[in-house]
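A single chain, nothing else alongside it, follows as structure tokens in the form predicted alone.
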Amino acid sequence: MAEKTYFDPADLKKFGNITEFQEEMGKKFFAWYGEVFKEGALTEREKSLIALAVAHTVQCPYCIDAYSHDCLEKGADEEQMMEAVHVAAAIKSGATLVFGVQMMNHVKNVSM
């Protein structure tokens, strides 16, 4: 018997069920979500790569699974997908490091 983990990949297939406890809001979310991912100024493929990168920064295993699959379906290759993940990692790292300025300011103020 497989060990149960907090994130069960089978739960991704249940995402549509979020309307069960709050149908009105769930339907509004899915309508908006669908509109967001339609072709526009960005292609569906570009949006999928962005979603994959964001999924890594918010560390959502469901989104990582979903958008890894979606990127492949929309014609992205492994190199493009990993590059998108590296872009996300660079932004997240930079955002972490820029808060170092706050720490430096505080240390300088306290040390004076």
The other form holds:
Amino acid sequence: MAEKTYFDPADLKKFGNITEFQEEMGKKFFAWYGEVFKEGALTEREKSLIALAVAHTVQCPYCIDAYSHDCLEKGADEEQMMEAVHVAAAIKSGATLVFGVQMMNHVKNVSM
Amino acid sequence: MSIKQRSKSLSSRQSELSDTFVQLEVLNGRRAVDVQFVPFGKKIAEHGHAPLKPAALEIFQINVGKLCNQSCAHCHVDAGPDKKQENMSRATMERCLEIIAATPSIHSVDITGGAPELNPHFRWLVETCRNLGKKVMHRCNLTVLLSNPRFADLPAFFAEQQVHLISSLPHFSKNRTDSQRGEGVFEDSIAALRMLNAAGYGKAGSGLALDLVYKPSGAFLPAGQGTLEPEFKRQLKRKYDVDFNSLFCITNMPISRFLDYLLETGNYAEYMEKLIGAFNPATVPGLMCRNTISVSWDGYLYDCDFNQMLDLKVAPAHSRHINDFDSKALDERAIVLNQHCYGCTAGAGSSCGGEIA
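We have the form predicted alone; now please give the form predicted together with the partner chain.
Full complex below, order starting with the chain above.
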């Protein structure tokens, strides 16, 4: 059967179904996942904002939808959410730029 | 500053949803939508709560009218500046007060609207309730305090009468507040909160309670009060030096203008699924309809303010108006339920006083 798209928003609701093919690991994953997002040293809202940032770096459309919604439910506002995305973008671009040092090292090594 | 109205009333737009029958048709999947959900009555019956019966009547909630200086996008009352006719008369208030005086179990009067301050008999109603020895909870939208110079002394009046204030502030951010309540509302709300703080409200040791109400500015559910209240306190103090006592997290009911918003934006089915998916039977014993009676501007009786806005009057046919108030029949009534009731039983539950369970 031909699929119209690789990313169907309706698939997010089926995430729990991954236990169908490997029940034990799936159940362990969801139990651990639930624990991770509980209030701890970090608040639930802080964890949700971190998740939103990570969702952008891994470019997961399901996660972006899920954690945009979750951040709103946890009381974050647009400014906080966009700042979280900027943090993700800063790390990602920084990780690219820091390799510039390697490039510079190599250039200097082979240059007069 | 002046407020730019966020919305118009359904009636002024001549929306078919201004007919409460149409809203009930939508909620029951017979109109505008192609989804039907488990009837709320059946859901609570599965958990042994049917028929839902009241406990002792403790709170007499009076909706003094639909006139308001704001026209918010989510308003379940469909209130606004155009609602000049639907406001409670002095005679109706007098009859309410006779009932309050004659019913010892009523310890609190909950005054709501609209903006109740716009009713010319508001101050007299507050004073008379206090003279009867009842606690007065007043739902103040904040901005009304700045809407006319004649309201500038209201913080002092509230303090003198020891009124418990409950005020809507959907967020500590301007964007999220104004997107729900109208441009300029946030700024005026902060100014009003400062006036109330100056009168002692929200200040430790003053005995003057100022609680805020958080309702989501969109098609999502509120977080727990335990999560949001510290953040609201921290941000409002840090940014604006504003204090308050508690934050009540209230779920938006899928009725009136919020129902219109859900339908217009294609969020209706998903929102209902969220409410129903979050159904929590532990909330049922604490539902506000069990200890409250709600009176409309024209004196009709309802199990809650939401039933009032859907025109679902109390069950006893001979006691549906304050002029026919039969306390025994009301004590024995079955509470009228419909699909919007899922809004009060989702998650930690929702009532006019915030979370339930």
